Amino acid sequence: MLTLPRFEWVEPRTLDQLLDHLAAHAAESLMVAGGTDAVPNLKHRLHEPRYLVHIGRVEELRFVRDEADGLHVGPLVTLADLARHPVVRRDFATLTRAASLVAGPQLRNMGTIGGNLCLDTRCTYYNQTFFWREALGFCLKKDGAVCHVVPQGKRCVAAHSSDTAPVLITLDAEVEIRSRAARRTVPVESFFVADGIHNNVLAPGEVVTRVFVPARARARIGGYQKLRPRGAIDFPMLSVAFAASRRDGHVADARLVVSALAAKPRSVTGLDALLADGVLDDAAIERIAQAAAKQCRPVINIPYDEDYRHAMVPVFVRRALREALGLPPRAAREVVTA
C-alpha cells in the first residue's frame, strides 16, 4: 500500500489568506485543488511538502464570466463544469473538447482548469514509486543527478501533459498570476518553459488567479486531437490543437500547437507561408502536417514508442485541421508517414 507522507493541512478560505501563507511558506508548500494528480504523486514521494495547501474553498477563484472583452475563468472551475458551460460550448468549442477529454468523468468532476494548466510534467523514470526510483538511482527531476532519457543532458525532458494548455495557446489566452507583492499577466504560450523539472514561470509565492480568453478568439474555427492508449483515463501520448479565423472561405491568424512530446507545448512555425492565399485545402493540410512532423520529434520520456508517436504527428495534425473545417477527422484514405 502506498501511503501519504506527513504534512500539515492548510485550508485558506480567502485569496488573502492563501497569499499570506505562501508569502511565509512558499518553498515548503504544495497547493492542491482537486488533487487528481497531486495525491498520486504524494504517495510516490514525488512531492514531500511540509504544508499541503488545499485551495478548494477559496470561492473567489471559482467563476466563469462572459464579458465584452472575452471569457474570464477562475482556476477552481472544474473541467466538467468548463466542458458543459453554455458560453464555452458556443464560442470556444475546442476548449470544451479538450476539457472533456481529460481522464475520465470522476477525475473531471474533481480536476480544475488551474490544476490542468499547472500539471506536473511526466516521465517514465519519474512517475514511479520511491522504491523503483531508488533502485535506479533516482533522476534529474527528483533526488538524482542524471537524466535517464538523455544521459548527457543537463535539462530535464519530462513531458508536458495538459490537454487544455495547447488549446488555450491557439486562442491567444492569458494567465493572471498573483502573489502577496504583485500581480502580472502572461500569455499562456509564455507561461511554459522548456524545463521538465519546473515547466512554468510561477515563482515561489505565486498562484494562478484567472484564465482569460480574448473576445477575438470567439469566431475562430478549431480542432483538438489527442492520442492515448485508451479512450479514457490515460494522459496524452500526443496532442494537437489548431485554431484560425475564417473569412470569405479563407483562413488567417492560424495557430497550430503540438504537445505531450516535450516539457512545453510547441507552436508550429511558418503556417502563413504554407497557406497559399489563405486557402486551407487538402494540399495545404498536407503541407502543414509534414511541416509539423519535421519540427516536432518526441524523446523516450513516456512508456510508448517514440517512432510511433512521431509518425502520428502528421496524422493527428491532419485530423485537427479537418475537424476545424467541419470535416470527418479521418479522411477516406489517410496516409500515415514516418
The other form holds:
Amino acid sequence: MLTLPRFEWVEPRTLDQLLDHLAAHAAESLMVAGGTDAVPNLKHRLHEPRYLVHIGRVEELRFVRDEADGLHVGPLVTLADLARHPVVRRDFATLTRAASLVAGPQLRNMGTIGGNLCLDTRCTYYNQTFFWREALGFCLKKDGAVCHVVPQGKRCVAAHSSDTAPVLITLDAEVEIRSRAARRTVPVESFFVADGIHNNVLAPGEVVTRVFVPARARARIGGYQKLRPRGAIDFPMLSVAFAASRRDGHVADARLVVSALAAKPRSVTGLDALLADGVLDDAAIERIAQAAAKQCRPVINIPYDEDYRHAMVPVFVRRALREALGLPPRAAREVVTA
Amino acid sequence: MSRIAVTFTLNGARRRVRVAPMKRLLDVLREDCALTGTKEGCGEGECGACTVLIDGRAANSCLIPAVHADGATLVTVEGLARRGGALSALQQAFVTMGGAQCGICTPGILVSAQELLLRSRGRVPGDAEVREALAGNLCRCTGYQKIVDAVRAAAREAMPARARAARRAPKARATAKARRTAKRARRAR
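Please move on to the form predicted in complex with its partner chain, as the form predicted alone is already shown.
Let's see the whole complex now, leading with the same chain.
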C-alpha cells in the first residue's frame, strides 16, 4: 500500500483566501480539487508539498453560465457534470464526448475541468513509485538530471494527457488566470508550452478561474477520437480533436489538434491549403490525415510503441473528421500506412 | 502533526473522527469506522474496489484524503442492505445471478451499480449503459456479463409493479409460463 506524504491541509472558502495563501506560499503548495490525479502522484512522491490546498470548497469557482458571448465554465465543475450539462450537450457535443471519455465514472465524478486542463504530464519514467524511480537514478522531470526517453535530451518530453484540452483548442476556448496581483486571459492553445516538467503558462501563485468557450464555436461540427488500451480508465496514448464551421456544404475555421504525443498538444498546420475550397470530401480527409502524420513525431514517453502510435495518427484523424461529418468511423476501404 | 476533526454522515448515522490530514477516506472507513466492506485494490483509482457514494456520487475512497469528506453524506457497501441486515434487491440479484465470485470487486461494483440505479429510477438501464456505469470497476473473475445481468435484474425488480406489467404486457403469458417452467426445472434439480 502506498501512503500519502505528510502535508498540511489548507481549505480556503473564497477565491480571496486562496489567492492570499498562494501569494505567500505558492512554491510550497499543491492545489487539489478532485484529487484524482494529484493523490496518486502524491503517493508516488512526485509532488512533496508542505501545503495541500483543497480548492473544492471555493464555491465561486463552480458555475456553468450560458451567455450571449459564449459558455463560461468554472474550473471546479466536475467532468461528469460538464458531460451531462444540457447546454454543453447541445452546443459543444465534442466537449461532452471528451469529458465523458476521461478515465472512469468514479474519477469523472471527482475530477474537474480545471484539473483536467492543468493535468500533470505523464511518462513511463515519471509515473512510478519513488522506489522505482530511485532505482533508475531518477529523471530530469523529478529529482534527476537525465532523460531516459531521449538520450542526452535536455528538455522533458512527458506526454500531455488531457482529453478536454485538445477539444477546447479546436473550439477557440480561453482560460482566465488570476493571481493576487493580476488577471489575464490566454487562449487554451497558448496555455500549454512544450516543456514536460511544467507544461503550462501558470506562474507560481496563479490559478485558473474560468474556462470560456466563445459563442462562434457553437455551431461547429467536430469530432474527438481517443486511442487507449482499454475502453475506459486509461489515459490517451493518442488523441485527435477536430472542429470546423460548416456553411452550405463548405467548411471553414477548421482546427485539428493531435495530442498525447508530446508535452504540448499539436495543432496541425496548413489545413486551409489541404481543404481546397473548403470541401471536406474523402480526398481532403486523406490529405489531412497524411499531413498530420508527417507533422507528428511520437517518442517512447509512455509505455506504448511509438511506431504504432505514429501509424495510428492518420487513422484517428480520419475517424475524427468522419465523426464531424456524421459518417461511420471507417470508409469502405481504409488504407493504413505506417 | 495536528489531527483534524471530520464529521460526515455514514450510512445514515452521524460520525465524527479525528484524522491526520494524509489519512485516506478508505483507511478511515476501514480502521476508524470498522467498516471493512470497502476494499483496497490498486490504490491508484484504476480498479474501483474502494468505491463509495459521496453525496450520491460514486468515487474512489483510496484517492480522497478523509478531510475532503468533511460534511459529506457517505454510503458504503454496508449501507446498501435493508434495515435489519436483509439484502437489498441489488445484492440479492448478485447472489441469485452469480454476479459475485471471489468477491473483492463486489463491494465497489455494488456501490457503482447503486449510483446507476438511483440515477435511472423508474426504468431499466440498457446493457451498454450498465457497462458504462461500471467502467471504473475491474473484475477478474466473472467476465462481467453476470454482473450486468444482475444489475438489470435489480433495476427491473425496483420498477413499480404497474410499469413492470406494462413492459411485459405483450408477452406476459408466455414469460410467466417460461418462468413457471424454469422454476419447476430448478425444483427438479
